[in-house]
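Take a look at this single chain in structure tokens; it is the form predicted alone.
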Amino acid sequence: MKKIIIILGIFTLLPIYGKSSEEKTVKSIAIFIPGVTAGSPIYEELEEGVKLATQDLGVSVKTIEGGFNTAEWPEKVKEIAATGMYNLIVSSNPSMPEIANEISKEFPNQKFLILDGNLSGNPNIYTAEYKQYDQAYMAGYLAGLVTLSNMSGANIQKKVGLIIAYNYPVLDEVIIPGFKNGLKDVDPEITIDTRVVGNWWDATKASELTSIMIQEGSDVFLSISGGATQGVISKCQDSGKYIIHFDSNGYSKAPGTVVGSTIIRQKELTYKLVKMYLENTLPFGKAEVFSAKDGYIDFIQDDPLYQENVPEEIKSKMKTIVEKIKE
């Protein structure tokens, strides 16, 4: 009989996931969120995408959020490291690579899995970016034929509106140009005007931004700037303009009003990525981009309040598009 215990014990010591004793049994997975998770579809969908991963596994998974003081966050992800409880960090936002490759310094056996972000070469972190270019010309694009339509909210000035949070390099770098070639595309002349809110969560002074912008002329709206958006699309519910909803479906939020949601798919590619850790697979050191071609950016054309209150020639124009970026 105590030979029998014995030998179980020995293999309750060995890893769940691994395949040779020298591979760390995984016991908990922090999710950081950089900001607060209600309210922001990319970190609920991070979130949802780690638990569905971990389902019936006996992970545990911990959610942890950072606030929206960005100076806070990397101290709030060295106190999660310096624990010694997860084995994996997630988290998701273009800051998060540095900050991980900071911390990685003082503590080399704390891996990290970082969307929405892009660094190769450290062998403890692991990036996923989006291809937000393509996201952004699609966003373009639609509001260009917005507001040159004959729709009802549309004016004949050729003017677009852009609020945002703050200016950073993925922003200014990837998804303004690409907003901007979406519009100039359907037409050289549309003009952009924008302004900053200053933070992500100020949806009255988005709201009192996009009520200047309104009266300056322009009748459809990119708005980049979190739970601000809420104020920039109660203004358009108002003032019977358009907003184009970016990174989840926004159709339910405010019908006829919000015409357009370009998508990442993060729960999804959350979900993926996860599996591949668990089970051994995730290439670290790699930074990969993912777009619309690989099916995890995306236009939503199939919703049924796209289909019901924007004009047929723009839906074909869309669909157009939107088929061709994917090729």
Ligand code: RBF
The other form holds:
Amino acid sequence: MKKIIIILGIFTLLPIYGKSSEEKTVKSIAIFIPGVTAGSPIYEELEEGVKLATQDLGVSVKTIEGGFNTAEWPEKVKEIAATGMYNLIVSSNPSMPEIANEISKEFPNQKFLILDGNLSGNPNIYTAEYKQYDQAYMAGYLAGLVTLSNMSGANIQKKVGLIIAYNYPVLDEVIIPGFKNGLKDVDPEITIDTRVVGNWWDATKASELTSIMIQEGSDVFLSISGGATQGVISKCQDSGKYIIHFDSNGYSKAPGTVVGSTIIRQKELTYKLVKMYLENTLPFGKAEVFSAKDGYIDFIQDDPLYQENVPEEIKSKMKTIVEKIKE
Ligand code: RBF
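Follow the form predicted alone with the form predicted together with the ligand, if you could.
After this comes the whole thing, all chains and molecules, with the earlier chain placed first.
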């Protein structure tokens, strides 16, 4: 009798087992953009990476822009989770892990893949962070070499411009210290003029700030201000000054004006992580860090626009420092 009950039990369980494994098949991914995609390389490449990893696989991908009001993001992400339609929510921002962690309590079946953030220990959340100190150090080192150079737009003052959207912990604790130390290692006398746009989109304001900073002696710029960076680029172009592009290859945005591109390989990393998710090998619960050593942070030297527009002496010094950082 017992045997019959056990056998019956196994047969009744089989369809359930079969169904649940079928349900695990990935059908749908939501990309939550904390801001808007256009103008921010970090978001543009996130979207490209997901699309590349899922193409021809029958996976549906939907992008939802959260807009610039950070206070609205938790509610918007919660709405996405509440639909129960998405096997995975992909996002990228230092403030996203905490938001996902909270939502995870209410929706324990929702999985999250978050780049540019750090949180370990939640079995539904995987995060990937970049060692951005190195990225910013390379930008600082180049800015130092440019402001000291005899390039046509460089002046006698040892002064560089830093334009930021606003202060946030990764910027203050990682990116700015990296940038400062890069400058210092070229010449400790170089000073930084820092100005705040106040948001991630106002290119007009960023351009006005750049104009004032140029009048006050800055000849090379770094901008961490998303879509507002376009205003810095165009003002530098009009005034014959220089800018170092952050996060992606920006040489072609203003040839001769963009003198460096210090990048994170966000598209490649997103691609790799989404592929791992689809193959059930993404280690949820973990927080991983990617660096120059493993190729996810780099300084673009092989672009013809860099080769043509930057003096040999600077290129040679950059080559040495990049090799040293990669080691
Ligand atoms: N970076 C962007 O390029 N565009 C953005 O809209 C943007 N929004 C952000 C919002 C918050 C609340 C925080 C903390 C960071 C944001 N960043 C944005 C910065 C981004 O995380 C990263 O630090 C920079 O892109 C430099 O790699």
